[in-house]
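Below sits a lone chain in structure tokens, taken as the form predicted alone.
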Amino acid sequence: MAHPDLSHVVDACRAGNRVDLSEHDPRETFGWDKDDAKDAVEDVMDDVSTLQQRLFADGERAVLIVLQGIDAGGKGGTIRSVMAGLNPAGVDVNGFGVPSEEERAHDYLWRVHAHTPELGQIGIFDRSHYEDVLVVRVKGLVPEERWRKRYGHIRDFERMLVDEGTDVIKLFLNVSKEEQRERLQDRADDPEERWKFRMGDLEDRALWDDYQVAFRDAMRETSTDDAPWYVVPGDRKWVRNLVVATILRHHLRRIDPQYPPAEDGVEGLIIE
């Protein structure tokens, strides 16, 4: 069976600056079956494996991976799933969990910072510094005021780090309420899952509209043609990978890496 055409899930899935979570449906499939997808995405992966190895090789530019999403919402699994397909030594992931004494003590911007990828890698944040306009607002850990401006900060952040050679890739993994709670519930009747569960992600799900909203926001402030946010439908894991698999082929066929000129006299070279 031919495999699925895939050349509108990157505009489909671009979120913009009017972005409407309503509007994106976490269980959308585009038309897929399961198994031509997981055929489809391998496909997708050799490419992207050709690509990583001309960005690593030509060492111009890095790339930046931002995930984020709500708990159980795909974040790990989509670093096992489709970065496992990566070589690892091009790989850079990072997660940003509660801040330590010593990242509090430094602006917000200054623990992500230090983890953004060295020219010629994929990096990968597990969470990020859109921690400080989405948890920081719904919990109201700061101000109003304070958190708002954060909104322009980023947006120059990561206007300079496009600027100075790495491209910005942010995928919102979007999940339904009821997929979530499918998802937690595994982990709590699971003993090799339990261990992921926190009391407080419930907690965290009964702030669910409020969450949305801070999303929606953080998006709309922040995605620009550099930058740009996608929302990546959640549910099904295998429409999830493809489609994170596909935004990540989109972006580094756009840098277009190349290998770089091998030495004068290799050419043709016979080694005895």
Ligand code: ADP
Given for the second form:
Amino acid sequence: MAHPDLSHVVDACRAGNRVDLSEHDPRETFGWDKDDAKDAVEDVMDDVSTLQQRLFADGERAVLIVLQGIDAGGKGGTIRSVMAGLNPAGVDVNGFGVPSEEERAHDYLWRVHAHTPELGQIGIFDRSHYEDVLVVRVKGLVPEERWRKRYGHIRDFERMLVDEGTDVIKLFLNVSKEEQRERLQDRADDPEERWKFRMGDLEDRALWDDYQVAFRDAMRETSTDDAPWYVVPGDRKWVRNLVVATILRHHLRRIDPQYPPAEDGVEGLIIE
Ligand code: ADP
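With the form predicted alone done, generate the form predicted in complex with the ligand in the same format.
Full assembly next; the chain just shown is listed first.
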């Protein structure tokens, strides 16, 4: 079995300050084939699992994965795929929907900050503070002079998280308009999926181009070396899952968590 070459994937998906979504094909396969990619994802997740155990034992750093994308963009499926290889005790998943009254009574970072992971943990945000420069911008929920300043707040906030021990990995699930159409249609057709369909999803779909610009600008403004954005090819789930696993492994390897030393006398101990 040919193992996919993963060496260039992290760089290929990285979105810098000049990211252009027309250069990121949602149907990208990196030349992989589906069966080999499905085998490879298990190997990568085995590494991730060992690294997660060390991250937990070490307790010096945390990882926050921020997931953003359009409706039916695969956030839920991505979380299931990553979670399948991890020890659930070390993972904390939080979703952020329309803010509650209490949340609206605070600044927009308040609710997310309360859920950043503890040291030793991997936190996953299903939507995040980026909604406050995405849906809020596209729907004009606050004036431009307010949302524009948020890019700077977000850079500072994430810089603080990194400085204080939490690595931030931001993933944009890049799905094509046609793929979204198919997924929404399948949702509407399937009695077991229909409950997920919101008529509001169609309003957002009609604003497709505005959302693409908002995603692009958010990535351009907030991609930093410490808290990089990645554009993940999202149309093919098996590509997406292998890319996400590879990016997570890359960051965990960079952290290089270590097991704490054993207590004196444990090494070489013989228990009668
Ligand atoms: P999902 O679509 O992620 O499965 P929901 O159906 O609960 O989850 O949708 C969450 C909705 O909340 C989305 O339409 C999203 O745009 C909206 N939302 C999230 N954050 C904010 C925010 N800060 N302000 C306004 N709307 C928000």
